[in-house]
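Starting off, we have a lone chain in the form predicted on its own, written out as structure tokens.
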Amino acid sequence: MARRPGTIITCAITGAIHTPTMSAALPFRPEDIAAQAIAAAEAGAGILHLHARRPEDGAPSIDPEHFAAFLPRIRGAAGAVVNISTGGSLLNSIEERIAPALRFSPEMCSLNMGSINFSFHPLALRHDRWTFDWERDYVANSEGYIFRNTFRDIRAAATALAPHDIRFEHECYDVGHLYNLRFCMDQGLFRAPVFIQFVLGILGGIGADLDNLAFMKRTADKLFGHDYRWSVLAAGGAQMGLAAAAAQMGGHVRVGLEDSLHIGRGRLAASNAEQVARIRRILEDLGHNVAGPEEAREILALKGADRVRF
């Protein structure tokens, strides 16, 4: 009997939503980002989705120098695919957001496929004291954020990064984003197979439930046929349940402290690796093989780690 294709686990290590006050496990110093990324890879993550933070106070950063402080360490110790975010700031231009990818030429980058109201302001009500001065206003002011990803922005990112042979994690926060991606493929900006991340549960995007997951997949099947691979990112408490459902539907999965700070109801995760280990156990108990980095590269048609610049 032929071996069942592996399920890729992506781990999103730190992100740009949660702040240090919310969890002591959230890494923001470069040595901690590197250590947690390496541990997540050892636990079974085939892809590491990476943001940077200011080391002095944990604020989100898109400064390439902050990426430079941890990328070589991760590559030297982990064979996982490195995926650099191009959405790490809600307040900067697309040219600024893709600067780290242009410098380091990773195998993968995230690329958001449409503009949305992107908010996490209710989190500001959960804390009376904050570790750093920037945190409360940053979280509360997200009520007024528009995460800009226009067709012009998408074209600018695709065109600038094309010479680097970077594949994208196309983040789709709602059904319309799938149609945006189809349009961009028809315009020649992206080639098959595309890798789509269904993002469920962000305030401003589609909700995190099984009906919405099924609807997103049906729509993607209609638009892309056999020309896509897919994964699910479910924010907050829906993380593990929808990841397991996605795997049963033939998809891949994403976990990590960027997407949820918890390992169970009311219990903070101790690390990214703890979340990876848990979803790996779930997948294997359901009869799935977990894809290693080289299988992930084959599934997603990546250029290979020997062609990055870090």
Ligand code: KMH
Given for the second form:
Amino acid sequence: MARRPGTIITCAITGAIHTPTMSAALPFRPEDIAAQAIAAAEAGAGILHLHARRPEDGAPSIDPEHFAAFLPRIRGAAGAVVNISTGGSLLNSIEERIAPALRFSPEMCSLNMGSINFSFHPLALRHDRWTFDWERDYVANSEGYIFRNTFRDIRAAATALAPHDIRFEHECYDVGHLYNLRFCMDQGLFRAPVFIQFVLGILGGIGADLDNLAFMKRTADKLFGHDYRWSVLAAGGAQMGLAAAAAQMGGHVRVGLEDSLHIGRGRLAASNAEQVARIRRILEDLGHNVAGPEEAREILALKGADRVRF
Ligand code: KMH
Ligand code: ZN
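Just the form predicted on its own so far, so send over the form predicted together with the ligand.
Expanding to the full complex; the earlier chain stays at the top.
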């Protein structure tokens, strides 16, 4: 019997939502980002979605030098596909946000497919004392944050990155973003098969429930036919359940401390690898094969690890 195609686990190691006070497990020093990324790959993550942070206080950073401090270590040890975020943190221009991807030319980078409110300000109420000065205001001020990804921004990113033959993780936070992606494909900005990350449960985007996942999938089927691959990330407590549902529906999955700090109700995860190991066990219990990095490269038609610049 032919082997069932594998399910790709992406692990998003640190992101730009959570802050050091919220969990001691959230890595922000380059050696910790590298160690957790390598452990996540060893636990079964075929793709590592990476943001950088300032090593001295954990603030989100898009400085290419901060990426340079961990990318070579990860490449040397892990073998997993490296996906560099272009999401940035609050208020960076698109030019700043794509600078790390331009410099390091990874196999993949994220690309956000529309502008939305993107808020996590309710988290500011959960802590009275913060480890670092920047944290409370950063979290509270997300109440006023518009995550800007205009058509012009998307075109600028796609055009600048085109010579690098990078595949995108097209992050779609609502159904309209799927239409934005279709429009951009029709304009010739992206070629099939595109890889869509359905992002559920961000305050400002579509909610994290099964109906919405089915709606996103149905809409994507209508717009892209066979020209797309897809994955789900559900923020917060919905992370594992919707990942399992996505796999049952033929999709791939994303976990990681970027989007959920927990491993169970009220229990902080000890590491990214713990979340990867958990979803891996769930997938295997459900009869799925987990795709290794080489299978992930094949499924997503990536250029290969020998063509990156780090
Ligand atoms: N944490 C995700 C909801 C990016 O890196 O480009 C958003 C994200 C954006 O992953
Ligand atoms: Zn990200």
